[in-house]
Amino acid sequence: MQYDVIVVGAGNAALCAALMAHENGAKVLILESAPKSARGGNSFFSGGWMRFTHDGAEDLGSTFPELALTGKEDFDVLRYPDNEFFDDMASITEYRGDPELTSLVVKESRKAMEWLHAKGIRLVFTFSKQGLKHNKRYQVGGGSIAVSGGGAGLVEKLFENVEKTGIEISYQTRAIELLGIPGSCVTGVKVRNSKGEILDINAHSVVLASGGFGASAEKRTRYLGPGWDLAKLRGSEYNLGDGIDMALAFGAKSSGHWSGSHAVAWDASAPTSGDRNRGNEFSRNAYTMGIMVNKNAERFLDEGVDYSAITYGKIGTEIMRQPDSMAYQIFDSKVLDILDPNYNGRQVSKITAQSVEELAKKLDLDPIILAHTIANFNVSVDESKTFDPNCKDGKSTIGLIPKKSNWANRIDEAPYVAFPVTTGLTFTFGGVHVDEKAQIIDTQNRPIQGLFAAGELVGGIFYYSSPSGAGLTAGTVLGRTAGHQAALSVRNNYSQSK
């Protein structure tokens, strides 16, 4: 069997790569280890947030008509220029992210969104990660726009496009080895198909886009650390790190934050891997509006250091460090009506009580310690500032460790409500090194001919955390880049052979 381009994986980045390669004249095969009923990778389970540059309301409305503000007089759309997107990426990764790859993601983000839009993907404003509302008006900036239908809507629309083109998809086909000369050039992929047969599939170029290693308990423990084998997955159980393993065995250079991941506060009752019927419903990102305590009934972080859209990706790591990897988000009646809709979803783990002592008993926490924790928090709140849930209000605690920098509202009005949470792993950060053409680089810093990568298995973009929407955007940008360059590599090979 001979193809121009083989794409390994079937999430957002992989589908973008396949479509782009096809648009550039390549005969493409997609290899998906999951069955058709479980296709879409981690992208399917995401909230669908996309972060991209734009010049404000008129600019957005002219390109994406569904975002036009006609009849939405309570909206102010803030510009989100290249430098602001880049600065957000730089600060959240503590300036460790690869500047060239980050620049590529930023500069190509708008073009990538226009490309998706041309394929029928529609956008919506979203505020479920803490809408910025100031003087009764929503302020929309980076990270406040999502794909209609979330991650599931995104990948299903991409699959529609793939199927219209006639691109071949082979389900339940696991790529196990790259063919060719390691460290030099790739000539195809060895696979195990649904019948258990081992086959060699030849191709001029290969794009690896099969995700990180988040679904491998062994790799999570090896790279992320003790206890991570017990973490719950937000997404696919098929992201076992196969693409990374194959690339490294073929001489690829590793890159990125191998001990880091995007991990969020996740409902403690959630299943061990993603639920396709409930998607992102288990996320608990309104911790900024209350406090979070561990099993010792003690606070362990600054819940209000920044908007949840910025900090949510590292909250899961903080929870993982607590006893039994558990925590409890606690709110009082003053803020219950501003928690995002997920807090009122189906089968939510929720405990309500009329007193702090009663709440502690229901949570099996020490009532004396919890009462002391909340009392100390309450007396430290700076009452000279006004609580405003929709902007950084500067309402902080004074003299308390750990501090709460914003949204420090006393917890003193019944009913008291707690949500048990654990760590929900979104994706891992360690992977392979690629250049600005998405071409995989070998351990001698040379490109491997015909081998490209996109999506979560690319290392070097994210460290410590990632801002909302940046992951899907990076996957789209690098997927498009990898697909285009893989097709171009095929054309170059053809022209050289003549």
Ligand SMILES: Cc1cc2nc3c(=O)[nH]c(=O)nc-3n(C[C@H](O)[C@H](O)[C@H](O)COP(=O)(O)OP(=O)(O)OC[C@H]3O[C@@H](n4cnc5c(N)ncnc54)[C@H](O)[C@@H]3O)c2cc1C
Second form
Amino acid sequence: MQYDVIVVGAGNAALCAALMAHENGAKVLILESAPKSARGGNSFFSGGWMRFTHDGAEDLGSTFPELALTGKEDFDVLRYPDNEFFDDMASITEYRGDPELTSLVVKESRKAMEWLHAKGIRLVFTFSKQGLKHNKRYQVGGGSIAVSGGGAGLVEKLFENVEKTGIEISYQTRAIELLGIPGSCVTGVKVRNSKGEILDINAHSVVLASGGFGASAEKRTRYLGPGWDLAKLRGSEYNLGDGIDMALAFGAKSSGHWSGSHAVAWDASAPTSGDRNRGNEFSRNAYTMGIMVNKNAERFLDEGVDYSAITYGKIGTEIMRQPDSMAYQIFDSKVLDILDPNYNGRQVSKITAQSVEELAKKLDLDPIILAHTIANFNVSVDESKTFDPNCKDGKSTIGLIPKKSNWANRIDEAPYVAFPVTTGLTFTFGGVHVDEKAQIIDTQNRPIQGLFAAGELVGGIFYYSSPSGAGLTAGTVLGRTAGHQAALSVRNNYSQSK
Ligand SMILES: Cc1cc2nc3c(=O)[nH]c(=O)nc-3n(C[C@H](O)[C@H](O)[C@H](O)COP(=O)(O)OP(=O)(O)OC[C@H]3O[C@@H](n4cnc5c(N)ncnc54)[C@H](O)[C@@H]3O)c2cc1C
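What would you give as the form predicted together with this ligand, now that the form predicted alone is on the page?
Let's see the whole complex now, leading with the same chain.
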């Protein structure tokens, strides 16, 4: 079997790479380890938020007509220029992200979105995280636009496009090894197919887009640390880190934040991996409106340091550090109606009580310590400031450790409600090093001929956390780059051999 380009994986990055390689004249094969019914990787489970640069309301409305502001008189659309996107990436990654790759993602983000739009992908404004309605007006910034239908909608549309082009997809076919001369050039992929047969498939170029290692309990423990084997997965069970392993065994240089990941507060009774029907329902991102305590009934972080849209990706890691990787989000009746809709789902783990003592008993926490924690919190609240969930209100605690910097509202009105949460792993950050052509670099800093990568398995873009919507955008940008370059390298090969 001989192809121009093999793409490993069938999530957002892979499908973008495959379509782009096809558009540039390549004969493409997609390998997907999951069965068709579980296709789409983490991209399927995602909320579909995508971050891209734009010039404000008029610009958005003229390029993406579904985002025109007709009927949305209470919307303010702020410009989102390159420098702001770059700064958001830099500050959230604590200035560790690879500047060249970050720049590529930022600069190409708009073009990538227009390309998706031309493929029938439609956008919506979305405000499920707190803090976006100021003075009764919605503020659209960098993180408030998502694909219609979420991640499932995105991948279904991409599959529709792939199927229209006639690109072959081989399901239940797991890539297990790269063929060629390690560290020099790739000539194909060894696979195990659905019948258990081991086959060599030849190609001029290979794009690895098979996700991170989040689904491997063993690798989570090895790289993220003790306890991470027990973390719940928010997404796909198939992202076992195969692409990273294959590339490293082939001489690729590793890159990025190997002990880091995006991880959120997640319903403690959620299944161990993503539920395709319930998607993101288990997210518990309204901790900014209350307090979080661990099993010792003690607070352990500043719940209000920033909007949850900024902090949510780090919260799971903080919870992982607590006894039994568990925490309880506690609210009183004053804020119950402003928690996001995920808190009112059908199967939400939720404990209600008429007193703090009763709550402690129901949660099996020490009632004296919980009462002490809440009383200490209440007396330290700055009552000179007014609580306002729609902006960083500066209503903080005074003299309390840990401080709560905003939205410090006394917890003193029954009923008291607690939501047990644990760590929900979104995706991992360690991976392979690529250049601006998405070409994998070897340990001697030379590109490996014909070998490209895109998506979660690329290291060096995210450290500590990622701004909402940046994971999919990075996957689309690098997927498009990888697909284009893979097709070009085929053409160059042909012209050299003539
Ligand atoms: C619940 C959830 C919500 C999220 N929400 C957002 C959001 O709103 N916005 C955002 O930007 N990001 C979000 N993310 C992160 C985002 O989903 C990922 O960053 C992105 O989807 C990664 O895309 P990918 O193509 O690299 O990987 P994936 O989409 O995970 O695709 C990898 C594919 O490779 C396949 N594969 C693995 N190993 C092999 C192998 N050996 N051979 C063949 N195939 C293989 C897998 O089966 C899978 O289909 C979310 C993630 C989750 C889990």
